[in-house]
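In the form predicted on its own, a lone chain appears below as structure tokens.
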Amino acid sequence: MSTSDDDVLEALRSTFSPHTLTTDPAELDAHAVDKGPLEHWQVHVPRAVVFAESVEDVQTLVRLSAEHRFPLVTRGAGTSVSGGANSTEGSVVLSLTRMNQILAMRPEDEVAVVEPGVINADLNAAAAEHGLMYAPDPASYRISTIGGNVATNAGGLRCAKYGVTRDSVLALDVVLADGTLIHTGQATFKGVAGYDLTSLFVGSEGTLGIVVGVTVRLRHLSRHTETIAAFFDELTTAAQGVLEIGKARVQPAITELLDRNTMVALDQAQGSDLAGRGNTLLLIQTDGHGAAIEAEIIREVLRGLGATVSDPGSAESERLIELRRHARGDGIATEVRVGEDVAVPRSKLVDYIRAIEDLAEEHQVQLKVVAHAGDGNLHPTFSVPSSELSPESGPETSPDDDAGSPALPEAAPVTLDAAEGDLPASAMSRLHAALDGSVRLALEMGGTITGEHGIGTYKLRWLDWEQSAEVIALQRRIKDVFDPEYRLNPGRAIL
């Protein structure tokens, strides 16, 4: 059983210091949530947040936390959009974003060690200076950490050619659940030495150790790169050309797709005209010394297809790559949205969009659509205006209301619930008949109920829909290995 508060509280100001520990009210209620969906209902306030400025400090509240028996939620940014960083009952919160410091920089060897809490845009400037990218790029990557986007295997746009987080993990420091510090992996490339612990500790979610260095691989910053727009008049005719590029032996390092309501949305909020201009946009960047061939090819691959396509050169391309990072955050005040995070094999890209149309279409609901297409990821976003819930069946808040939901980066999904006793039909039942209904289809498709935001506690409800029993009774004996008493972000990634 969890010591009191009073202990618990007294332990720790015993041991850190008021620049490292707070128990400040407004403190607690900022990291008591990140940016998933979440109920009033759900929001535990922490005991107390400490602000860990080294290893030590980290393996210090770790035993502390096994000694007290407190559960510890570690958080970097708080941008996690699936509900993996909220506080949990009677829990103390970690912030590790003053371990922010890039500790080596070796461009010869294309690798970089930094500490958790550095952001990802900032690795990305750093070496830049060399030359060199950190590839994964999250649309939070100018607030993101590197550590949490270790802890979720983030995603971003230049997947498809250049992978994801785990793609640029070689090694890792963490601090395990009794406070021991272990390294993993390696700083080369190559390197099969035992079990691959790192690729377990990436995406995780803070349940079997906390990160506190990350060893990256870097790559070329390309000199050259082409960015192509292209407006289809039909979505699934869009969906199309991504795989007719990769018939045409192409690999962009970012292939985008977004909808006609996406597009609407955009234009209300930054001013540009998108909608104007065709039904789906194909937003498609290519790089390397070959980058102006590859978009030539590109270009008569989708001309083919019927698309009105930029010109070589355009200006106006690269600003819609910038655009894109905002596609989904860009809601629309008067509407209730409910989103997710599925991905399917490429070949059945055209397919998954066709059935999740005929899903918004059968339900009743608004959808708009954003998918990083080019590795078969997909954002889709069902609504319904706001002024369809009763009172009894909406929010105490609306979703944009800080006093409920947080700001949500990308637009993460907002889980209102229907009110018991609601009728079937009710705008929020059929927001979630089609939420639900989008992640089979997924499922029967070959896809995943996630492919870059993790599980958090948001997705545990569709866990097993993707898991075997057995898979799942596997993974909870390596959380036992690993954090026996269930203290490390409790609740999270594993049903």
Contents of the next structure:
Protein chains: 2
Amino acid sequence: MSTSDDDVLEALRSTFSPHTLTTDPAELDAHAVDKGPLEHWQVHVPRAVVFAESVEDVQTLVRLSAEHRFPLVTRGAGTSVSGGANSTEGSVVLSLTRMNQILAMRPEDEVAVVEPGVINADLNAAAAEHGLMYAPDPASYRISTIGGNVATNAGGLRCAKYGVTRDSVLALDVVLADGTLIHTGQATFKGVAGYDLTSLFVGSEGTLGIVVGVTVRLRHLSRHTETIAAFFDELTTAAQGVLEIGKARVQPAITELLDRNTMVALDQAQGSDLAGRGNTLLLIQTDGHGAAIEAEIIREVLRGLGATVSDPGSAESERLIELRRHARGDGIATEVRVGEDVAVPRSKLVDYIRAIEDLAEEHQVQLKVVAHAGDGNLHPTFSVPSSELSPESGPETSPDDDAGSPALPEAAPVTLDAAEGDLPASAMSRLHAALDGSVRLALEMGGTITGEHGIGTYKLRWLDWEQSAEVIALQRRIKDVFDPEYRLNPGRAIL
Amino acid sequence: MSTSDDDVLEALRSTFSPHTLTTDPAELDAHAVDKGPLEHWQVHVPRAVVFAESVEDVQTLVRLSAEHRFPLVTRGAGTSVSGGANSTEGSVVLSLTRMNQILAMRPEDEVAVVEPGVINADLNAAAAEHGLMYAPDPASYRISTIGGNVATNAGGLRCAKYGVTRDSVLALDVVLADGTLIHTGQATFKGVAGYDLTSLFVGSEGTLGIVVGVTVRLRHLSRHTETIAAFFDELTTAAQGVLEIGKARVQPAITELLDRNTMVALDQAQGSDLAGRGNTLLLIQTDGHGAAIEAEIIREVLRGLGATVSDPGSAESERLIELRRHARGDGIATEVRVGEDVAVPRSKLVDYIRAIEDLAEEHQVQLKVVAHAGDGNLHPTFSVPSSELSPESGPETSPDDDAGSPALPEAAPVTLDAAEGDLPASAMSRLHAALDGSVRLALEMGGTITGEHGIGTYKLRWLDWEQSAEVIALQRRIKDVFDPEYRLNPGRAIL
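I would like to compare: after the form predicted on its own, may I see the structure of the form predicted in complex with another copy of the chain?
Following is the full complex, with the preceding chain placed first.
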């Protein structure tokens, strides 16, 4: 399909300065992969990387890609844990990390306009100066970009109360596959003129156009938060606690559930003794002017269920929630892990966790579970001991929601196949069987294969378990409208 | 394009029973129009009305429409104030009012599944039994359907805090133009598999498919609300109050602004003396467990600005907000009114209201303004005395957000042209000039031509003021994907 490599490089070099364009092998390698699990044959080193510094740079590159017919893989910080930012064969990577300016901060309107390369945490820091926050808080928020968050419709811990990325995006500037710049949406909280193109671009993983500007809604940064740690003997009771909080009509900002194995892993990493205090931990945070009242209601509800509940102002609770938010807490070099990102209706949390516990036992793999329990979004992590695999296999990345934390060393792509080729195939196939089974179970319980990480390339194999042939066909026809030559981030998000 | 009338009717009659199909002239007339302003030449009596009772009925009718090539206008309660449910030439009207069952109420998941003909208020009543609510609350909520709300992405009073319809719709069942039934989205709060087709259908005014099932997210029904009425001498100060409440980091559930002329109209209708107490009224409601704390902060903030603020528990405030919510309060038979639905960034509220006051004076028309001030969504109503028009002109409907209130008599379509043809053209052209100017001004201030009512047929003439040629073209190409023959609600929502 594409012009020869030489022609493409020549066209790029005659257009972009060496400051903007690189073919340095180390840079190419660094831009070939993201933080998703990738089999080695899926790694494609790009032809070049262009660090766009303006909308015009993006338009110019897109037009070159149209002329010379090479695929463009657009990328922010590369923190996708689903392979949404991996390079594809013959592609040029478009990095938007240099387009990192907050173009407007309008505190009275509770709106900001940013370039796509702005780091989520930087936007939050700027908003905080005005008593505001940008609500979507993926675990990668200290390093991931708003553009990447938009591409995946990123979630986080606060979604049950404040919504996902889509709920905070009001308008977009998008460069289409032919280089045209369009503006969608409006700068106001409400607007219903025509089709909701903004929402169509959000979560489309860069396959419909390149987002070069984002108008976001900001929300009030709470002056008050209260954090509660509640230890339960039984998972069932903890999940019941989540539902009882709902029945008390309290909407916490954060409701995290950690299972026993997660606590054990945290204890190992932190020297704590969480697992000695219970088998399931709920970490809950309330915010807003009613935070203290809501926290008191929650404490009463959970004590009523027999939980050991932290006192008001508990410093440990604060520390635990930060640990949950910022750290994987499980930097264990002796296992190969693959995490998941399913969501199920909240009432199915216990059934789901019990079922995947059975699955783990059946396939003889280890299982840890954390969940954004308020919205039924679970991150089970399945693992096998590294000792069962190649001795040279190092620690593997886990596509859980915490991948990309800056506390972590830069991760190499998971080369599952390589491992598989080296030593007991049975370990890897057990891991795969458990993963497949866990995804199937989520669907059977009325859930989804991905709550917040996106399809990327990694989850394509499960997509037609969730979507009908008709929906798949419709999405292809929409892709055809926007990018009939499949030049923009080909091979991800849709089948 | 279409088969002859006889063939169409024969096909319909051989398919649907007389219980389901009607060609009764009174029914046809009743289904020709909605509550939007319509010029008389725009009224098209449909060929027939089909009252679908099942998804299969809808599919059967859609397939007949494909075979015989007649347009289908899908309709719920017909409360559109933008002409989104008007019949078009040669069309068959598909009424979904009989598909009015709540199919599932899952309080633990905070989710319900409904047929499209369920009345918004009925869903809320059913949810309230479980301490839950369906948040989107268009003023028509006592008579409008969830399907219609979805078609227009309806707003309401609570949107700044709880979002618009799109934010409460998790999944849809949709019959496509060829009769295929698809399911989009997921039953969980989060889900990012593939493109966001759900959001694409929401607000598409029935032009992309026929929504036959809606999975909605419910939220906690607050046990506590506090309502505040604050009278200001100056509009400027009232608008400043809205911003100061934001700076105090309080998110009220409701923030309504009423201008002096609205108060005068309310006084005339209710025998009250609001206008004697100030020139601008803010009606604010807080909810949730922190409602009392938030209300106290608001009262302090507004008193600090010199407002006369109601005391806690004020019965009058409650009454006023119900009045604002349920009643037009301005059933004045002596004027011809046309309302608007623009939105501007919140910080522009004063500038916008001042500018349209000038516009009203310039064009010698009357102006009243109410605004959902928390989200910058304004409903200015421009009017001229009926005495300037034909003596046989009765009271006209106003496309403000309150049209469709059951307190009103069933409204005849506004026949602006007829009026225009009859008597002083200058009055109608002044009205039109003021309307056009008000829409232009909203766009100039960074706003939108429609905050929550939709484009329908009425606002098509302004759509290319807001949308670029490229966006218009993209939308057409999306329409082509879903309905290349333009059989579904043709001639609305997009250009």
